[in-house]
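Only one chain is given next, in structure tokens, and it is the form predicted on its own.
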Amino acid sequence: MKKLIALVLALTMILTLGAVGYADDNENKLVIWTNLTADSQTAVLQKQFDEVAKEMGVEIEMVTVAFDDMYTKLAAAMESGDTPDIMHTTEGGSAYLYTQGLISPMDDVIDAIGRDDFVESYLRSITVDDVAWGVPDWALHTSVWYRKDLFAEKGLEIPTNWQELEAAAEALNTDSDGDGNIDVYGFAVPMAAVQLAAQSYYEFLFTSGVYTFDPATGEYNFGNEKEKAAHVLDYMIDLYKKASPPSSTEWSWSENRNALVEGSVAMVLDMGAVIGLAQTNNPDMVENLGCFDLPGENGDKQASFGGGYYFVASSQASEEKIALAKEFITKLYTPEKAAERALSRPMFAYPSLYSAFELYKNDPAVAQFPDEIDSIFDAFEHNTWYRYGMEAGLSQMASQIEATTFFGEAIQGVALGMQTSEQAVDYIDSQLQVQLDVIGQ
């Protein structure tokens, strides 16, 4: 039997990496792995992919590899000893492929491209003791996305704190035709178990200071503050309670938007991709949608999440090889093509370089929300947002978070009454130490 499991186990990963393309020994050829694979930003990609590529005289393969089979198809790479020979990847890939030794310094890539032209908290997010490990690409900053209209006929201001937005949000829950149920809940709290539980639920807890390490000393810091988490979590049961569809347990990311768009809530917590959603399927939203920074629980907001993408180059090919990735990745950031790039986000995706942004802030997609793109363009100059797992730079506790599920389970289990916020915290944090022995931190 064990002769057996071993078989099927080398012949299932010889199919995985027939099926996928890994880098080979071709020094002209360069192969390319990106965690995008919507149609309308992996046609930019390759598109500009093409340009560069017929511009060096060189070969590339673009491989779309989703999110979700990231880490399991990085990890028969690494056994095969085949990485692609650059990614363009999350904080999360980025880290993984750090802390496994298989990138290279990116110093001389920025420095090339213009350090001064990037927005200085993107590359705080790929550095660690002073050297660059990829070239950020565009971010994402979390806000809540929210009906005007609605606020306007409720005579609500935007919330400064978690009390007034919890009350905003039981103000709109409203019951359209008086049957007695609600048809418009005031905001969505969406706890699909990957990913997005855990996402939803960092944005309050940056807002209230408590990390998983602790940004000035790296140190692992949320058994240190279990406390407080759990007054977080308490809080945000409460207001899935009060003002959440109680299908929201398992929304991920397309529940969570449609609900917004459809008109079945009135404020979400989202990156922008809520706009871009609208303007497809609901042309007639777009203009009652804006968004505001979650306060913190008394309007100190200490950070928020956010994540990006980064080119990252092999640190396993020839020194002629790795000196190739990194010249067509440099060729990849002039102005056009960066914002280009994050305009193929539907949205808002913002570019790293001031320059791009220029360009990106007038596209005529983007341009009829100026407030809301200035807003959140300041948030990335002058706040702090973090990646979690991520607060002390690059780590790969983030991939754990996201390849793994127990904070979905956690909070899902309070939201049901199953456990209580205390008890979900207590199990949060033992499930953090147990990952911070696989990864050795």
Given for the second form:
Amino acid sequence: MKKLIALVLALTMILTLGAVGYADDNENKLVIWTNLTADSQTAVLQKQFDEVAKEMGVEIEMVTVAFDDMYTKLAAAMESGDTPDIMHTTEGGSAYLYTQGLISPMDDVIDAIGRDDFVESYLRSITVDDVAWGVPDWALHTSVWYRKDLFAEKGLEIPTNWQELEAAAEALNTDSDGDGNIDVYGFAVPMAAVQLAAQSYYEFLFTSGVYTFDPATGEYNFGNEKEKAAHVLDYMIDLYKKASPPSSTEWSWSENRNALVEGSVAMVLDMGAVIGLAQTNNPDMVENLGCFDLPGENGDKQASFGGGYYFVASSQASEEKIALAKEFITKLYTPEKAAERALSRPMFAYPSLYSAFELYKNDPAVAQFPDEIDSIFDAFEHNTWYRYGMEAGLSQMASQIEATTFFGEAIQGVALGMQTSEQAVDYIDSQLQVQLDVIGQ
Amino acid sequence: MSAKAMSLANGRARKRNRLAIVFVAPAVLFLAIFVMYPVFYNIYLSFTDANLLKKNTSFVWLKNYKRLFSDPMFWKYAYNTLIWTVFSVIGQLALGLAIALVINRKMRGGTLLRSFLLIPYVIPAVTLALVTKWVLNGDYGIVSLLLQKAGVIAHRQSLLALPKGAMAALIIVNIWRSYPFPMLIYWAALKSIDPELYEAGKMDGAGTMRLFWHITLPLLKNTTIVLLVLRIIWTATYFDLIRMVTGGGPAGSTMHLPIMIYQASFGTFQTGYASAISVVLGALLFFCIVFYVKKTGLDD
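Previous: the form predicted on its own; requested now: the form predicted in complex with its partner chain:
Now the complete complex, all chains and molecules, led by this one.
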């Protein structure tokens, strides 16, 4: 009896191990990972995936992988050979998969959808040596979101250079109750170590034409621009000291956006998510909000910080399955579907297709912001935008910056008076060079 | 004993040995797969340039260790780890002992109180982190508002945005979260102290403090050593709270070695370098384990 029990237990253990290692080889099933976790976005994705799956007669499994977990899970999936058939991710995720040789060229899909219908700058961000490694879904653009009512109250014009921006920010500092404390700050400079500090800083750096890589040659460039980078950091920290809440050194996106929506800050750098937040949490505030592009130091803006989401297809499956994945992605690109996906995060996500954009801007969710939408879409069409480390196209550097905190440490150090901008920039440069070595670029 | 009986006895002994091996094997297998293999593989990785972005790995001998010990940030984070661990552990033990002394007395509702006091230990780290961030938010956090009103911090400032404040806040939260374990252990130890010792002390004219210093504390010495070592190991490697509340900020002031390991592994994918850091942290903690084993007599 004992032997029998031992045998059954051993067999169970072996079967369990076998089940853990079981890979789904169903040729008619597509596993799709998305980094989007907001309910409004995943609901739309799931609905569209189900529709297309039904149309094609395939089985799908959508897996939401939070952005914070993405690299860990991708690395683990890569080790076990279980990478998804399709991934819906950022440039960082795309770059990671690209550098590992795990994704397929997507020019055939883009041509099938209609290359001319894509906004050119969206395609550039996913292209390496004239090959597109993903299909752009939507993109976001960093603007200064501000309180129109407070600007009008103080008689302020939209700033056209840094000096005017700082003057406006200081003018907007308001002590509402006369207790000697500022109740509404002029301009929030969020500097949480993860993402925020780097994203705030890069918006100012790009505005001044300071890039990690030279967009033309692809050579590492930050080290050659340290003086300018320190000057930019000095300005950003000066702005923080004069017009940003003291605790914004540890603000992440939620605190930054809430501050504008709740009315304790008059200007923030944001990608438009403040609108969705205001619609939910403080509808009265929506009509007071507007946006303008962060100006260049002397009015001559070079570029801005942006980013987007892309559909990439695995190169690890059989040819038939890769073709199936590509067909699936192609069918997701009707103007209606592309607009619907972008509208699941109104004013934050802007569709990659011109045909979808027409539907997008007429949708009731965003129709009250025609000027802002036109201004942002104009920036997508005619201005230059990059994600950090992506100035010369798809690069692993974006994820190295995204997943580390050395920018945050250095920038917070300056804000807290622990080091100078020059020291911070030297440290950032040294760390970027370590990352260059790691990614072998 | 006849040859037949001898053979029968030997057969039984062999069967017993085989059975013993069968019973021990799962535990040994478990230890080998889930403890020994990861530890030795980690040590091996620390001598390589293993990187999640590269398919090939080569042996680099001590390069990772040289890089680590010459990195000023390592020393800064090691110092942060020391501060975090020392103050957290002292606080946990002191609070745990103080509360254990209170709940050791007979009182009405004692069981309810003891259950209530265990709550911090069962609160998930993510909940604790969110609440901590909430109450310390510079704009609407209740603790921040109180500190602002008291003039301890500036208007709309948060402890989490100040280097020393962030570390202090994290240590206090960690003490609050972790004191129930020492409390329970101390309480059990206090129960085992013979009441006659206190009676004798009282007859000799000793007051409460003298009884505590000369009877209670000496008799809790071994318990304290065990707790000290266990809590040092658990606190030095405790990752969740710091990661979720400050992410190591501001300006790296709460960055400790476990976060450095995480950053090296999953931030920059340098698994070889991350392994070297974890070997160093592991070595430091290993001394604690040796100390613990010696003091508790487990080596006997």
